[in-house]
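Next up: just one chain, as structure tokens, the form predicted alone.
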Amino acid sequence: MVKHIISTRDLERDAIDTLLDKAITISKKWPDNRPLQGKILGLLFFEPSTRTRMSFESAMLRLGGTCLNLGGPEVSSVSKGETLADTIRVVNGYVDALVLRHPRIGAAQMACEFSRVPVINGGDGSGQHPSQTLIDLFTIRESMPLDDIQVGMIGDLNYGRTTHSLAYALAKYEATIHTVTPDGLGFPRSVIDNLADMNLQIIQHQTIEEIVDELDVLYVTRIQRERFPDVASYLHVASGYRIFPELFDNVTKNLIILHPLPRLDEIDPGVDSLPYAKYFRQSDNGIPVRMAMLTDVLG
């Protein structure tokens, strides 16, 4: 049977727990047999991305694999209108495993319909981030446990794909979740309710002061500029969810700030100095995480 990566709801916390654990051991030891030599990983990005192709792309070739890139959808065939089950079944024959990034809600699902080789999702729209939410999961246990955490989120959560995916994944762990948005901009109403089922709370804040100091984790999110519209609409809403050094004065010791990246303005160049910054920590465990994701799914 073909296993896929799609969705952090697809994931059980025992499946989830057996990647972090698989990523730990590579993360002390770059495995030396190249277990994955001779396998071919398709990168199918039909969005611009810095970190998910390249750190997916550097996992397969320390595991001893190659990789094939469609490039962008201008120098393939999409170009010409070929749909994108047809994309999938052609470069099928071409490759072991598929990484695909597409700007569509659904369009990982909808390509395991037609993938006769395991499909990792590596964003769909503002539908869901697996790998990425494994990564932050991975983060945080480096300094903490995950059960029963208090997470801050902050930013835009109704676009924002990484929040949802790891919204459901802290849900398996009985986190507690803090919000400040801006007006129109938290979870989904449909997000919010499979939260509520699977007894996740949800607490909204109005800033960031009233809850950072009670925080375990908080996660950054960019306000997406594209969703406003004028620049000056954006900096109004914008200026009023940056954070500073002094927000941390008298937070615990034990805080993590994590941001999923690419970052505009929404931290202050002071923030990363500070101790609690993890940011650029969480970038680069991206490649054990994805180490430990290829290896699972090409066995």
Contents of the next structure:
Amino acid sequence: MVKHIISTRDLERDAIDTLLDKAITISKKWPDNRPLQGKILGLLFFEPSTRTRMSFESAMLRLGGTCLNLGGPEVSSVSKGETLADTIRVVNGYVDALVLRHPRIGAAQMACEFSRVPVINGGDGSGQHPSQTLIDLFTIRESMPLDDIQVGMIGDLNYGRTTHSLAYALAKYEATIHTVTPDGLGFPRSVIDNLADMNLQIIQHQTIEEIVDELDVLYVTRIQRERFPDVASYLHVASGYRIFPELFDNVTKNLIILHPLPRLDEIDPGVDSLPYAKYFRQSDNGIPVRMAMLTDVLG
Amino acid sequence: MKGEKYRQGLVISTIKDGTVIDHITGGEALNVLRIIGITGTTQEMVSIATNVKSTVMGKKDVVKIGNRELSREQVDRIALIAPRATINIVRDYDVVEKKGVSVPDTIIGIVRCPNPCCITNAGEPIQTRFVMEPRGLVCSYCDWVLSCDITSHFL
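Got the form predicted alone; could you also share the form predicted in complex with the partner chain?
Shown next: the complete complex, the earlier chain at its head.
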């Protein structure tokens, strides 16, 4: 049976734990037997990406495999109007697994219905980004157990696919999520309903100062400029959701600050040197986690 | 009133063979025809009565389709917009089978996803797929919840 990784909502907790355990083993000692030698990973990115694309490629190379890159949509038959479904069927003949990033929600779900090889969702519109979530969980687990933690999410939770995936995963660990968002950028109704079905508690706050002292994890996301009618209104809103070093002056807990990156202005550079800042460590963790995912679907 | 009954009788004539869909939610008869694939270009003889007085429902629609018996799947589709509908299969003027409708767990290729960002609205060769949940119809691709005005989203 072909194994796909599409949504953290569908991943059982045991499956997540197994992947994280595997990533820990890999992070301690890189596999030296090139377990995926001879395997080819297809990289189909229909949206810009730095971390996801490069770290999947790096992970595959470190496992002894190789990558085939679709390139930008403008250099493939997509520019001629080829459907994603046909692209998937064609690329199936060239690769052993594929990573798909696409601007449409549900693209990865559809892709796996047409694919004979494993599909990993590298981000589908404002839907989900499960590999980022596994990296987030891995980074949290480096500092604390995943069970019953208090997680603050600040920024754009409406369009931010990483927050949707992370929230679904955290629901399996009985976390509590505290949200601080501008008007209209809270979780979509469907995500709230799904999380309620999963018994995840979500508490909304007006400011991050209200809750920062209680948090184990602060997950910061980028407020996207394109969601606002003009730059002035963007700057007005975004300035209220910026993280400064002074915010953490009285923090006593073993807090960690995460961000899926890229960041714009939402984290002041002064935060980078605080012991709580783990977002570059989080980025580094992309390699062992994605190595674990690749060995899982291709092993 | 005798005259009232007589006039209704004229509106909803009997059929020899076919299907009578009764107790349709008032005003939904044309949508019922649409979701079972009966259009102006098909050959069936169809009688429609809308907003007929009903002691149970206040008002209801009735559709009679000559020389055609609906499949179980077609019957279930009707439940999406007329959950109280009853289906009577008629042969030689007699009702030979009477069945209610039930909403299917999964609705495939009937309803368009309202989310413009959903992959099902991108010209891909796939059918829409919704799962029936207490909160409404949930898109299997983008999780959009369609809880009202379903008829305006029929494909």
